[in-house]
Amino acid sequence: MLLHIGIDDTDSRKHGMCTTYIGAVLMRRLAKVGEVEEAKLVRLNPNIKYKTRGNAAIALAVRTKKVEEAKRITKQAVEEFAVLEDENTNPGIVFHEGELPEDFSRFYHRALHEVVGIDQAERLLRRHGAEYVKYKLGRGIVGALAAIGAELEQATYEYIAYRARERWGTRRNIDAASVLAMDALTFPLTFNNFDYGEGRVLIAPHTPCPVLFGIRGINAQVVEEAAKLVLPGEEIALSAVYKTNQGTDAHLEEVSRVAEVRPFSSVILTGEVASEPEIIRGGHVFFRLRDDHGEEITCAAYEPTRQFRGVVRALIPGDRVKVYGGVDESRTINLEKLEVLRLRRERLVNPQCKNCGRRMESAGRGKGYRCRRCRTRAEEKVRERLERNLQEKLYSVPPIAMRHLSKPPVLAL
């Protein structure tokens, strides 16, 4: 029998833990009662307010004759490691035996793009006779069900090394030079290992969780081999490789007009820049985008996106762009990428006086233009060539500001 196990919402912003760690522990324990055929790390809607940092759930597919024993082992692991004392941690487990219904796949896609309720997950689970376990509010059954249903047709892989328990919450001492050497040898088969603009190692978290480091790449063998090149500065107590939707842009949906943009979704929208970019306190940059139906929406590049804000500041009204990003409660698009499709290369300006070279001024509505000094006249504005610092290409936020689901530019080639 193939038993599908989904787990979510076991960690805590304050106290750490990581649902993938529970998955890694389970892979080892479940090997005693069967064979783990697949392990998935599934990122869901990154715009959910109550998520922990990465909004990740895990799913394991276990071939076993001891189904009830596998379920018991799973429940025991969640109860052992989940941070149940945190009021915002509400774990959930889902068990499904045999072939997965198409409804589960559809539910995964909804959980990527919408806000899905616990009651909606429960109705679907009851309809298909799946077993589930709720701890406290049990919100985790939403992610657990979505993770089981994730087909991951486009996938990357992540190798995750975990720390010995006595090291949780202490400083990590990963050798940065070894990460640079690993990146030089494995990029672009692995990605987002180091942010060269910031001089920052990206493979290690800064939370008190059990993760020591994680390496993402195009297949399982690549990430496992890359991990051998890293000098972690401490013992690796446990490791696991997950198939994942990270780096695939799975969260983004193309929409044809502003009216289709929903709060808490993630969209791709094409249109023209409708306003000069505005910089507000804190260094955030905003502009208005007008779609092909004349509807407008605000787009934002926030301070953590670093040099990407310079791209946004260089836009002018009339540029045609495609924007990619998550939508907040106010329907502002938080930019993850921006593709410049067509740059405005000219602008209409008042003509220059042929005698003195000064710009003419308007002589009044419908009366053309005149030079106040020389009294020369012209009938209409003239076209002036614009020098632009942008190129017609795809721009992305730097790796340090990239969401887990965002596809790095190197994978878009």
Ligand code: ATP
Contents of the next structure:
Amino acid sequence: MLLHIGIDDTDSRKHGMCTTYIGAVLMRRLAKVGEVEEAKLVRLNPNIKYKTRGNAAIALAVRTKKVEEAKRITKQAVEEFAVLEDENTNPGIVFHEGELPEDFSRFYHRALHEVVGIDQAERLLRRHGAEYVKYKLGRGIVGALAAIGAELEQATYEYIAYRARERWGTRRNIDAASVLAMDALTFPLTFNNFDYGEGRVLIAPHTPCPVLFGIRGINAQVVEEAAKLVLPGEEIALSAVYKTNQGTDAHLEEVSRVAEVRPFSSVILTGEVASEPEIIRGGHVFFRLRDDHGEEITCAAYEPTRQFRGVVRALIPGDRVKVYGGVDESRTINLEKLEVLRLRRERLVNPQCKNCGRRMESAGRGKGYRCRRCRTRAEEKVRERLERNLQEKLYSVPPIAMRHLSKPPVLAL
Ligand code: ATP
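Now show me the form predicted together with this ligand; what you just gave was the form predicted on its own.
The complete assembly is shown below, putting the previous chain first.
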């Protein structure tokens, strides 16, 4: 019998923990009662307020004859490690035996793009006779069910190393030079190891959680090999490799007009820059985008997107662009990527006087232009070539600001 197990919402921003750690412990414990055939680390809607950090859930598929024993082991691990004392931690476990219903896959897609209720997950689980366990509010059943339903046609892999328990909450001492060497050898088969613009190691979190470091890449073998090149600075107490939807852009949906942009979704939208980009206090850059129906929406490149803001600032009205990003409550698109499709290369200016070379001024509405000094005249404005510091290509935020789900431009999946 193939038993699908989904788990979510076990960690706490303050006290640490990580659902993937419980998954790794379980992989080891469940090996005693069966064979773990698949381990998925599934990122869900990055725009929801309930998330602790990266909105991750996990799902395991275990081939076992001891289904009840496997369930018991799972519940015990969640109860042992979940941070139940944090008021925002509301764990959920979902068990499903055998073939996965199509409904589960549809639920995964909804959990990527929308905000779904606990009751909606519960209704679906009951309809399909799946067993589930809710701790406190049990919000975790949303992510747990979605993770089980994720079919991951496009996938990447992550190797995660975990720390010995006594090290949790202490400083990590990963050798940065070894990370650079690993990156030099394995990039772009692995990705987001280091941000060269910021000079920052990206494989290790700064949270009190059990994760020591994680390496992302295009297959299980490459991430495991890459991990061996890292000098971790301490014992690796446990490790696991997950199949994941990270770096796949699974959250983005192309919409054809502004009217289709829903709060809390993630969209791809094409249009024309309709206003000069504006920098506000805090270093955020905003501009208006007009779709082909004349409707407008605000796009934002926030301060943490660093040098990407320079790209956005260099846009001018009339540029044709494709924007990629998450949508907030007020329907502002928080840019993750921007593709410049067509740069405006010209602008209309008042003609120059042939005599003195000065710019002419308007002679009045519909009366053309004149040079006051030389009394020369001209009928129309003239085109002037614009020098642009942008190229017609895809620009992305730097790795340090990249969302887990965002596909790095170097990644060929
Ligand atoms: P970490 O990345 O550290 O594991 P997290 O960011 O994954 O933390 P969770 O603790 O998993 O945060 O909290 C997310 C909560 O939101 C879970 O209870 C999950 O079930 C729920 N959730 C996930 N996706 C959706 C969605 N689309 N709509 C509503 N709730 C969701």
